[in-house]
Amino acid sequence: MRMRMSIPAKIVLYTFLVIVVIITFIPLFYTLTASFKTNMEIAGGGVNPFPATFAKLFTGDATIADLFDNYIQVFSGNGGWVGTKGNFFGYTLNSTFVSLLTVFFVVLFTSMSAYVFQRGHFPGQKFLYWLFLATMFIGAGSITIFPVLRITTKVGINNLFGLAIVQFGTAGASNLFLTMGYIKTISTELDQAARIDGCSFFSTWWRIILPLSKPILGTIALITFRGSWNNYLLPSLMLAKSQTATTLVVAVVKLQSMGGAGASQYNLMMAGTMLAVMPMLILFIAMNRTFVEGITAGAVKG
């Protein structure tokens, strides 16, 4: 049954939503426009949100190449970009590799463990479940970063593959919580029918539960990819000894301090930030329906 809202309530609601959208959009808009400005324009500040190159285009004092000069420098490796020339694609591939590998491990083992906890019966099940959920309040931040780095250094996995393993191992227990809630909405009669047909416990998960869990797993994949792609702390510490293995976000942040005589190159940093943000925006737009379905499916079916 749909709730009917009064006109004043709708006005308040939509006004609030518009304010939230504006507050969210302003930083992105500033980053986008600043990515076309010179470093002097950004450092000088001012109220004009648009770069001076825009006006010069209409007077013929500037070209399209001048407008995209920051992006050209980022792509070509000039102006202090980390490492050798043209490493932008290398850093992008590094981030893509780590993010996809992390997503693969998280989705596979989250689905497995959620099925075992939801459908399985074994001694200590509740204790293990609550113990695992307790880690939801402990992130891979200041508390765990030192022991994690000690372990990875001793094992010798301070590389891209090791980074993916650590990100998978420190993934939030909320993924398990969400997946268990979704699996609970899947009728147990399907499990029983699968067993009658000769499926084992594992085969039932692989043939029945895993395909039916695509909406929630797609949501978890999107959240995990975003977290891995935007992660800065772990990659900056684990990959500190290698320039070629640097991820894109770490390289973009390093742009700030790559100017001559200690000058910060905010213009290149803004351009690099937009290039780092675009894949996530495209991915979210493409998977927006799956994301919403995965989040709301449990509530609707329950």
Given for the second form:
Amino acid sequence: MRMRMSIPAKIVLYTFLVIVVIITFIPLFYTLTASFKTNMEIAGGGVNPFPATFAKLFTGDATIADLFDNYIQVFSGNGGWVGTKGNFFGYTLNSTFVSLLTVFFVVLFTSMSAYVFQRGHFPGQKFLYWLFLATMFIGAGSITIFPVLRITTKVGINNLFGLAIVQFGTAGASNLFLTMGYIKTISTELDQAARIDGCSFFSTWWRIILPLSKPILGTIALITFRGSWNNYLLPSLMLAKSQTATTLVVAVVKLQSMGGAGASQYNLMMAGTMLAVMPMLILFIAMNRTFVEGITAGAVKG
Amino acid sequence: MAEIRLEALKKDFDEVHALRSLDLVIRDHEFMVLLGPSGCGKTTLLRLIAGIEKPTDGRVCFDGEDMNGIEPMHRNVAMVFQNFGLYPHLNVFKNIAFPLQSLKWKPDAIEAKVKETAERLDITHILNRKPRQLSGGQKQRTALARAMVRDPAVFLFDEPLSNLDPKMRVEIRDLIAELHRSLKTTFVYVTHDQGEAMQLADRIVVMEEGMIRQIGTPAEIYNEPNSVYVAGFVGNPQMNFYAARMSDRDGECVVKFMGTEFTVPKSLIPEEQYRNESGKKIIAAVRPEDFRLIPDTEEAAKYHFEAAVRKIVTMGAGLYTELEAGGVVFTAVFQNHTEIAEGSTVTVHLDPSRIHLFDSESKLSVRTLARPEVTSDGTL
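One more: the block was the form predicted on its own; return the form predicted together with the partner chain.
Up next: the whole complex, starting with the chain shown before.
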């Protein structure tokens, strides 16, 4: 239902929203313009949002290639640090691989475990359920990072695959509860119909529950993908020894400390940041509707 | 084709006894309706037959074979649900094809069979639609098609009409009756609607609190209810119950209620009962349509009494009236267009053979008390 509002109330509301939008967009806008500037321009400060190259384009003193110089550098291998190459194309592939793998694990096992908890009956079910719940109250990240690193080092999975495994393992129980809530809204009549129509407990999940929980799983996939894509702490530690097999976000930060001659190459960082942010931005704009529907579908019976 | 035999079947849900040791034989090709209010265990019974629930104790046998531990699919049963139970993510074709895919049929065989079934139920034009694009009637037709498609030995229906609008209810009800005639398989149908039960059933099982109250043909259930419970549950408007007194008068049984004495036929009550218990209280019951109005012009017959008309409701085919006689208020149904006015007094006749008599303590029919126990398959 659409809310009816008086005009003054609308003005207040929209003013507030516009301010929020501006505050949210300023850093993004700054990053975008800075990614076209030279390092000297950024270091020099000032309020001019437009890069000097931008004006030169019109006078003919610069080409389009000059404008995208920072981007070309981070891709061509010169955007890096002494001795190695800043291969942003490779980093993008790494990030994509890790994120997709994490999403695959999370979605598969969240759906399976939510189904078993919601529809199954087995000894120890309550205990396991509370165990899952308990994990929600233990702050993952900083507290668990040391034991996690010890384990991954011992097992020898300090690589992209291991990263996906750990990210899936620490994904948290909230996904489980969201999915359980969603499965609860699916009539058990369907389970019964499926059993009479020849489905086992497993094939009922595969043929009925899994396809029907697509909206909530889509939302979880999006959240998980974003989390994995933007994750910094864990990959930076797990992949510390490797310079080539690192993720996009980690690589961007590396541009700061490992910049040539010790100086931070902010211009390249900004270009790298834009590259790291763009895919998520596009994904979210495209999937906006699914995302919101999924969240609300879990909360309200559809 | 299957005869279903339930032996000492019990089902407990934690502390709740859904079914208490129930014996029943559903004959091959029979249309058996399980009738009762919600919570009487009729749906649980259906699920036990289907194999969705496991019995706490007792056996479900199909043609003498114990079905315990046999998965629903291998029991060769099909079920139609109250909320249709269609898979929302699949279109009508795939919904109907679903059980055949489980049986690993070949795709072209599935297609042929689905088309044949859809044609029979007149739903070929909606095969590509998703369930949410269907009307209630189309949904239930699709559910029927999915049930029929693998030629099951037993059809189970769990209140299939309760989510349909009245017009569609009649259409689907007639369709189910037609299918029973042509498919010649065993139908077990759960409902709380006595009208549906009467119209569809070969035999009705009236249930209450996990127990069977009476088994019989619709006519038997209606004309010879074995207890106050069955008498009150079946029939609309409800049967009238009166606190009456019976006495033995020269070897005849006389029952007095509404200030009138009725000499009831000996077939209604065993002689030794009214002889031994003369003067005892008894429950007399009369169906509202068994009262007859005597016009002023006609000479009053025996067994008539004066009644005040308190209220009249026109219900299409009949006039539902609330009458009062001898300080007792009761319902009577007369033919439409009967000349009768609220506030007037009418003369009402009651044929004593239409009176039902129940023991005031056990609430069972005095007729049944004299008879042998009802056996598991409903025969006497």
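Numbering follows the first chain given and starts at 1. Superpose the two forms; the largest set of C-alphas matching within 1.5 Å is the rigid core. None of the values given here were measured: they were computed from a predicted structure.
- Taking the core as reference, the C-alpha deviation of Lys10 between the two forms is 2.6 Å.
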